[in-house]
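Form predicted alone, single chain, as structure tokens, below.
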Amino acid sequence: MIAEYFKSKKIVITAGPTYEKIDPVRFIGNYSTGKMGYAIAEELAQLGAEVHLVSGPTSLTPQHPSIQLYQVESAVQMYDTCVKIFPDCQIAIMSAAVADYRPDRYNEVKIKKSEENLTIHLVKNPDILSTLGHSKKANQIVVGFALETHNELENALDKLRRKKADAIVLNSLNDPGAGFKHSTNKISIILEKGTIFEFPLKEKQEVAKDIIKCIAENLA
């Protein structure tokens, strides 16, 4: 059933971090490795889906030959790519750790240490999940991710509703072995109708299978 559901489905997946440049040698980023998004992409490709993987900077390379990779660096680049691809997709899985803010200007040369303090003004990045959630059609599914450090469930539910997603995959940095820089993850999946599925700590390849199974059984 799961393989039949995903076969030939066009799916856009985001993975990894975004880097928001300050100058030629510095950026604002995070610790995301992209492992979760790449694992989801590999599993879906194995099921016969047409996978479009939009990846921030990582050391990973897709293994399945049918995965179409779009390499981006910044949140704006990831946003532009997703907005272009999504209208022709049936499913969007937004697992990337996208920077919420970027410097308001890029310094063409390295900023030298000259003052005791340095102030960098930040501006808000476009919200990829919210844009796709609010623009989706009746035949489209949007799945977001939430990495939280406190009030996990409350924050994830708020994100689900504000961004019009069909589901949120929640993981907490308070759970050992979950989050960035691990080969494992511990998730809960929250559906738009309020149902919550909880899963134990697993290898990310197995977590990817849980997410895919939940989509096929509950959002199809």
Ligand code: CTP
The other form holds:
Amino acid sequence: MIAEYFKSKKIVITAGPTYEKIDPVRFIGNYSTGKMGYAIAEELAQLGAEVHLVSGPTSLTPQHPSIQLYQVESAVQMYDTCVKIFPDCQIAIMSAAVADYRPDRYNEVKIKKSEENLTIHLVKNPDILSTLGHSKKANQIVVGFALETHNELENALDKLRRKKADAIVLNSLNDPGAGFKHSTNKISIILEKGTIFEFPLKEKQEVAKDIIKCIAENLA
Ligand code: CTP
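Would you mind generating the form predicted together with the named molecule now that we have the form predicted alone?
Below is the entire complex, every chain and molecule, led by the chain shown above.
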């Protein structure tokens, strides 16, 4: 039933971190490896979906030959790519750890060490999940992620409603083995109506299967 549902569905997935350039040798980034998003992409491709994977800088390579990879670096590039692809998609899964802010200017030459203090002004990046959530049509499903450190459920539900997602995959940094840097993850999936599905700690490939099954069973 699940393979039937995903067969030929066009799906955009974001994965990995974004890098926000400061100067030719420096950037603001984060510890995301992209493993969760790539695992979801592989599973969906195996089910026959048309997968468009928009990835920030990672050391990973898609294995399934049908996955279309869009390599981007910054949040703005990721945003521009997703906004172009999404109108023809039935599903969007936003697992990237997008930088919330970027430096307000790029220094064309390396910033030299001179003063005791250096101030870098940051400006807000566009929110991809929120943009897709607010523009989605009745036949489109948008799934977001939330990595929280406190008031996890409350924050995730608030995020879901603010960004108009149909579901949020929540992982807490308080759970050992969950989040960045691990090959495992422990998630809960929260639906718009407030229903919560909790899952035990598993390898990310298995977590990807749980997420996909949950989408097919509850949002299709
Ligand atoms: N996200 C996005 N674009 C952004 C920031 C976040 O698409 N510019 C997406 C992420 O891919 C994820 C979800 O939004 O699916 C949650 O990201 P998070 O950074 O936790 O949300 P924020 O709105 O930044 O909330 P917080 O105040 O907790 O940082």
